[in-house]
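Here's a solo chain for you in structure tokens, the form predicted alone.
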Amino acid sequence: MKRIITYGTFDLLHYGHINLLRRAKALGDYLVVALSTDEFNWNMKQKKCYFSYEQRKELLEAIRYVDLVIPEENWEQKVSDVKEYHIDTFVIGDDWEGKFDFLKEQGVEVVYLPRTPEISTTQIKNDLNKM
């Protein structure tokens, strides 16, 4: 069985997000999403999320791609999330080119998937405060 992570906040879940997953899940067998909680979130990455980490959860959980969804509570815990969840594939978006590829020394292939362009959470809660 090949099994893939991706991590992000998830939050105003939309088709880009779908995209993300749909095409993660298509390079292996079991997709895990280390989904950010919302201290990390706000503590680590400055983003308040409309949805509680609770609600995002629930709605990954509803997505047939997603197998399992853990908290992301920390930037440095991708390497032990590699070795507990047997990891083959890590997978993100290329806005992250090349800041995951030490966890190629893990023997672990790093896959940076093109983002949908027209679409973005910070696009949408852009637009939204226009209205």
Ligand code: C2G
Second form
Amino acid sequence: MKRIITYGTFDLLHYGHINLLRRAKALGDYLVVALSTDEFNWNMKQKKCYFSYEQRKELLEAIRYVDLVIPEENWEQKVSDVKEYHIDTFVIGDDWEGKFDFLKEQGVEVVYLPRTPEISTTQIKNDLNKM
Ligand code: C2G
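Since the one above is the form predicted alone, can you give the form predicted together with the named molecule too?
Then the entire complex follows, led off by the chain already shown.
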């Protein structure tokens, strides 16, 4: 069983997120999503989410590609997560290209997938404000 992990905020879930999750799952058999907590988002990513962690978790757990959702509480946990969850492959969008190559030292394959163009949570918020 090939185990995949990815990380993110996944606020205002949209088809760009789904494209990422679908492609990530296609690389293996079991997909863990480490979901940024409200505190991590605010303190470390200066992101104020529309949906709370619990609401974002519920949405992700409803997606057929997602097998397990765990909290992402800090930048450092990736090293222990890949051990704890016996991860074979780390996947994330290529806006993070190169940022997590250190995981290769843990024997983990690192894959950066092309982002889906023209959609982002920020874009959605901006467009809604113009309506
Ligand atoms: N994504 C994508 N295409 C988009 C928007 C997002 O492929 N149009 C991908 C991102 O590259 C990421 C995932 O969807 O892999 C989740 O996106 P975000 O919620 O914006 O995640 P981010 O804030 O980048 O958090 O420790 C890593 C961070 O937690 C990543």
